[in-house]
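Only one chain is shown below, in structure tokens, and it's the form predicted on its own.
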Amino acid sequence: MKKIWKFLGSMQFAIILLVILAAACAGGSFIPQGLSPEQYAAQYSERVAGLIVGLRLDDVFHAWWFLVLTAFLCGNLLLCNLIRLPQLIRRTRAAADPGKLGTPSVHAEGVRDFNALLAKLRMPKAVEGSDGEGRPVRYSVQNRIGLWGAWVCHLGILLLILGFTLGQMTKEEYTVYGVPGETKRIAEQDYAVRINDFRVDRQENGFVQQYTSDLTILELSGGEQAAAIDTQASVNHPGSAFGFKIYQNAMGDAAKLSVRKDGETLQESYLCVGDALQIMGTPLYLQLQSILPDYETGADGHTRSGFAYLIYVGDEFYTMSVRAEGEQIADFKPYEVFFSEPCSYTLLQIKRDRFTPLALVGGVVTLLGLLLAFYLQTRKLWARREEDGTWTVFGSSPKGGALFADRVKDAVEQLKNQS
């Protein structure tokens, strides 16, 4: 049994679920998620279809191995940390302690004043204290928190990993569209989404620069506005709001609906390409096929847009034409039906994820972890008096010690070029 948890704790393990991982991220990547069995077989082959869906790489993010070997891995994070935990906290307190001073990397006689190379070397100042044998000595000891880099490197990489699973685990995600003016409800959810504008900057040579819909977010009580924050959302810059991130997607055409009966306003809504609408109760539905900006000019030399649609009966296709703007659609009789004012809806992806700050903290935590590792290396240094007064100078560091002891040297040659 005590293998079998030494082993869960290993780096050996570590990286054998490090390298499934990797390759089940590269196969979400490559394969389209989220498509139907239907779609697959149809990119694929029936056979690569089924095996597709079976292993859950359609979703491989929400997959239950995903998750399982994200659990092992974040258990082997645990373990390991926990496991060096008392061997850290020896090394740290082994650190000042005069009587483990370890094995020296750095050499250096005839210093005539300890203090003044500790000082060249911005080292605190020495201490009184004995070595081993129980000779006396001074030493200095210079960043012991760097030797937790590498312990508060994986805790951070271990609240990295919670934070995006259970980020993609628990996450809500909507898609609301509308046309400046709506208001549209986020699925089931207390809020809505008024859209107050939406525009397209564009360049001087006509290129698209820039979507922005300009929004406010409503939470709603019994149906009713309880509070409202306003923000605004563009490409690469989301809105957020009430714990939700609003991200600008997309957008496309819509045009005004217009039912009407003997001059009297029926029914008016505004309707985005792909929608249908079931018209008056009847058993037809207008579905807006596509708008044509520069379908005819009237008599005044005017362009007037074309509005292609299609019309069911129920499920059943049941015609399709195009009509001007204004004009009249004669299969609605005796109800007048007609689109204009042609416009461009906005569509917004609406997103929550309330273990995003854990997964904020996982990553401040680990820079600070490199830090430590990186900057803040541990250093060594003592010395022992000598009958002619002098100081022979010991030192080490556990990383960088070549480094740390060609400063030394330099320093000791300075001080002797200064007396």
Contents of the next structure:
Amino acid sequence: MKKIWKFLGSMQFAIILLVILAAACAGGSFIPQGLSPEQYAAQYSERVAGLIVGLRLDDVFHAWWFLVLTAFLCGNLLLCNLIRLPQLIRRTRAAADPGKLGTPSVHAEGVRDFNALLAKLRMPKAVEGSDGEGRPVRYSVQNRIGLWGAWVCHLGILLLILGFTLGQMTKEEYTVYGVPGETKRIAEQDYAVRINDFRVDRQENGFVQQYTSDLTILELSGGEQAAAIDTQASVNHPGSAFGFKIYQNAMGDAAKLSVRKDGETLQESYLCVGDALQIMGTPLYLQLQSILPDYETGADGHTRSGFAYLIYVGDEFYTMSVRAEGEQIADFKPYEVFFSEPCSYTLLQIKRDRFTPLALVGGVVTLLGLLLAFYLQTRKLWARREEDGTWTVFGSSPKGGALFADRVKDAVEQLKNQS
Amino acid sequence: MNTLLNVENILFYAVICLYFLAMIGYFLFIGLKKERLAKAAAIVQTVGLLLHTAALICRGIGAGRLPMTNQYEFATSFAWGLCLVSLVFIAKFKFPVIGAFAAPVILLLIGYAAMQSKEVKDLMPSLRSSWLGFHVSTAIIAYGSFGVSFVLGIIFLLREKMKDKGFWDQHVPSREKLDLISYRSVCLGLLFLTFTIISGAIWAEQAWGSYWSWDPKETWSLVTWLIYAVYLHLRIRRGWKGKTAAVFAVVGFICVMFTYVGVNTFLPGIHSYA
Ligand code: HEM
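Other form of same protein, the form predicted in complex with ligand HEM, not the form predicted on its own:
The complete assembly is shown below, putting the previous chain first.
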């Protein structure tokens, strides 16, 4: 039992997990994700397709075994950090203790000025003390905090995975689209979005620079407006209100659809390309398929847009055609049905993920840990005074190793040459 | 505007010539065992890097934005990053043999850049972000550092075959030191790759509404990151240190190249521009 715990918290297990996770991610990027079993069968052989679906390779990143691996990694990290915490505290204390200088990996004799050597190596000034055997020694320790790098990095990764996973489990995500002037409910929520304006900024050559929606987010209470917040969403600059973030996701064509009878307007609303609307009480559905700019030129020289549409009876396709702006679609008689005022609709993604900040903190902590581990390497130099007045210098750096020894040797040489 | 882009074009080809010359210099240094040739090669490479920098600045001003937004610009920047980091390591560790191994990789990258379209295209709205510069420039440094780790990994694996004791022992550090130098380059690379991934996530959150969507480019940058994490732990474990770690340093760079070239070529995704 104890052995199992030890293995679960070991670095060996960590290496195995990291390699498997890397392989799983690579696999998940090669195998197309989220297709149907039939699509896999068409792309691969029947057997391979069975394997893909059976092992959930069609949705690697949400497969149970991927989650289990991630959970094991978290457990591994947690155990490793817990086990190592007391050790780390002891090592940090010991690093500053002249009684526990350890085995040197650097050795230099005949140094005239120990503090000059330390200055050259950009290490702190020496402190006096006595070594493990009670002999006087001068020593200098640098970057003890660096010992914590790996620990902090592991903690950061834990927070990152935690933030990401909790976010995936609890986030709410909605899509809302409409044309300026419309107010749309956010799914079943007690919130609605009023689209006040939608602008497309273009460069001189017509290339789109930015899409911007001016919005008011309404909080509803019993169907009534209780509070409202104005916000703006554009690409790279999401808006925010009531804990939601609102992203400018896409745009598309829309047009006004009017239904009249005997000159009286019965129904008037905007229809986005792709959407269908039931016309009055009839079983007929009208779907706007696309808008054709400059569809026809009238006698006055003005161009008019064309509106391609489909008509369904229930969900059966019935007919399709194109009509110009204001031109009647005869199939709905006695109703006069026509499109006009081509415009753009905005498509917004509305999202609430309370754990994004946790993931961000995790990322920043990971970075901090890497900085500590890589760029604040712990180093020690200590020196004993010889009878001729020179210093014999010892040193060690767990991570600098032979490179640190070289640096010390170079510095000693340079000092000798100077004097 | 156009004149600057023309200047850039001329500089670009001059840079290729200089990098080629530098490579020949490094090869001759090894072939003829003449130290002065290594110095000359490093000088030629440095001049190449300066002109390369000038070329990138010309392109940036000529295009009116950062030169980091399409395959051509990123390929030439990648070559620039590898050139810069390799020169830093050559100087810092007095180790010109790095140049002989890095120069062919630099030429491959800049050659790949030469095959891409140099047309200056308009930027789509999602690329117009202040995160672009940070995200891509950290990636350039990360990739450059990993290129150096790759070179050092290969030198490490070849070290035992370097029989001519006098020359090699003078110019190539021992395996122990090679491992430490390679570790320095992986540290630099991994730190910058982490910056790249985090800034990319922040940007993706603003632009696409989701900071991580398992898009192939994201996924492959994670694979790369995991491979180098494995490298770090292998180094710490006694016994596996050295050779296995060197193999991972080499595999890591293959992942980097796949993230950069392979993902765009073989796997569809929203990162389709660069
Ligand atoms: C994604 C996962 C992980 C990452 C990114 C990571 C990262 C790191 C880094 C950056 C270091 C410092 C290396 C150095 O200074 O050269 C390190 C050290 C270490 N890691 Fe991890 N690690 C991960 C998972 C784990 C796990 C699961 C364990 C569990 C046992 C573990 C155990 C260790 C140990 C024992 C050290 C040595 C610490 C020291 O030298 O003070 N790592 N890790």
